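Next up: a single chain in structure tokens, the form predicted on its own.
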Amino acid sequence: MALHDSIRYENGTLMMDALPMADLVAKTGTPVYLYSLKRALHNLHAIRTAYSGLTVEVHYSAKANGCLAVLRALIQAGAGIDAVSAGEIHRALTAGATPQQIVFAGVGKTPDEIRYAVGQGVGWFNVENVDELHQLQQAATDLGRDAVPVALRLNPEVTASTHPYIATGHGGAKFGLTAEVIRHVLAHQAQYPRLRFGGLHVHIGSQLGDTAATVAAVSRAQELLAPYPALRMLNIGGGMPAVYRQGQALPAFSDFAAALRPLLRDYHVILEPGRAIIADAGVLVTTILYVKKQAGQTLYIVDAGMTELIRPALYEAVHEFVPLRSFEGNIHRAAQVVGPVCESSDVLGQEVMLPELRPGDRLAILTAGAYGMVMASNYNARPRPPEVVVTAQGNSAFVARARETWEDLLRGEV
């Protein structure tokens, strides 16, 4: 199981590094997040050391896991942001982040967001249309900024093995523009005088299984910037894959940076894991609320559903399940685990290996650090969970976000 260091079997019980899940899922009640800062320092400490000796920055992916805790310890750590939103600037400044240490990416940036970010002053600008150049350039003019920096996202036309939702840089996706816009632009850079074009991002994909196509995408980029000697920064994105299930073979950090260190010796580099950081630093906490047995089927009904972890509804990912208290020796029996949400797609795990288990035991949902509380709603109402925080030291735990109340989805209405 995809247990480790931080999220472990002690003496039977399942721990988030000094802390037993069962004390601090008393104190808030399920569902519940839980993540180890712990964790996902180790996470990024082990991304740079994978690429030391290349020149490289780590801005973490803001849209994984957008908590304020998150983001303030790894910002503290000297990782960058990577925000999509103008939302999550403002998010990162809150947390700590300087101007200059965020890069905003995203293929629909609105007028207003592009005006927000250059009065702010951001550090990077992925471009992915044209016409977003020309808002660049009317911002920057408004507003008397000179210089703005700007990488172009590169479509290479690459596919990716991964999940075709979380697929970005085959030639159908609506990321990134391709090679000939690319030479057109960097061709013409004097029609845009308040921007500086320092370069190219290049991102395929999320959760990718191998390292091919990341070398064959940054391979085009290359060959687009060969002609301009002075662009020398290369945004090369995230990808890097988290171990979702035991047994999984998927590449390691390394295992990019081996691929990827010949092509990357001469160039500024920009990296933006998320899913890598968080991941597996988090966990989704859930309560058997009843036992069903029909149709030669056990199902475990909980009460966390799709408005907590909509990732296997979404594009059927798949999680492991573990108990709080370990059931040793006892015979697992394939199980489904489904929500309590009025819809079929409301299914947790097929076919998850469980002990019997009764009503009112507790189930830890592994990886669920990213993709998890970000993409969490109020479908039927319902309000969304608290997220509880165990320190970098590992042997304290705070509330980072209350889970919210009745009153908070009434909030705005007339």
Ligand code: LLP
Contents of the next structure:
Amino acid sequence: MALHDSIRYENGTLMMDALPMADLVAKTGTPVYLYSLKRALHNLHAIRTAYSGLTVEVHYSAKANGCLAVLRALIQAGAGIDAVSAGEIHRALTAGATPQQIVFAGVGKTPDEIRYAVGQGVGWFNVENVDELHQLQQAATDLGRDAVPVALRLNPEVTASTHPYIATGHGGAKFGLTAEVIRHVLAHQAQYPRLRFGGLHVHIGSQLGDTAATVAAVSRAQELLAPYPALRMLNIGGGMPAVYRQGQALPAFSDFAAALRPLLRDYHVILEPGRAIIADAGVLVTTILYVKKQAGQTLYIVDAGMTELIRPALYEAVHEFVPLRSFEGNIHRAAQVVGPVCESSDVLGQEVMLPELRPGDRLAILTAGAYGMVMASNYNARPRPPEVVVTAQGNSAFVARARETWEDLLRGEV
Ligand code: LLP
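Can you switch from the form predicted on its own and show the form predicted together with the named molecule instead?
First the chain shown before, then all remaining chains and molecules of the complex.
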């Protein structure tokens, strides 16, 4: 099981830091997301330690988990934010980030979003389109801003070892600019007098299975920057993986840092980790509603589904399930854990090894802190779940976001 110091059994009780999960969910009921700030801060620290000795800034990728309490904790610990929409910039500012601490990325920024971000004075624009440069130049002119910081996003034409839905660096992907276009833009920087070109951005995908493709991508970016010694900012994106299953062979933070270290010495480096910081700091707790034995299998029908956690349905992602109270010595059996949503893809886990459980028993779905709540939907008119945060000290908790209500679901409709 992908357990660790912050999420572990103590005398048969599943804990988040110093608190039994059973107590944490008592306040809100289920389904509910629980986050350990201690674990998220531990991960941030581990990433910084791996890259120590280099000039590295960590900009947490808010798309992975935008809970204000999570953002606040990471910002207070000195992290910047990687935002992909004006909404995320607004969220980051609300959580206490300064505009300069924010990088604004995204393949389809709208003119309004660009003006908003220029007006706020965000720290970096990761630009993926030549027309976007013109818009940025125009917004800067209209708003009387100078030296708007730009990193051009390179599509390095490398194939990341990950699920095809979350690979972004191959030729033909919608992301980034080709090397040819980047060469051209860099040779004509004077066409954009209100912009300051600082370097390049490259992000080849998420949940990366090796370091080699990242090294290749960074090398390509550096070839493009070689003629411009003044351009020494390199944003190498996110992508460092989380361990979803015990024993999974994945590169560690230290493996990425070791492979990249020789390349990064003379650069000001930005990292945009999302999953690596928050995935294993979060669980989704669900309650078994019904047990059905059918077609030779045991089905656990639970109160969470693809509306709360879409990763299994969308990416065939595998998450581990553990009961809130351990059942030592019981025979484990392969069961299917399914949600209540009217879709055959609403299966949270296949062939899950679990003890014989009864309605009312609770399960924690592990490694659900990243791309869980942020991708939750209201399909089937299901209110989105609450989020409970265990503080950095590990001994107290608060409801960071309430469960949505039926009234919330009707808001804005006539
Ligand atoms: N930077 C850029 C430009 C990105 O596109 C992403 C993620 C990140 C940073 C953060 O990547 P991370 O460190 O979290 O791997 N919903 C999918 C993941 C989508 C990732 C999108 N981009 C999932 O649940 O697996």
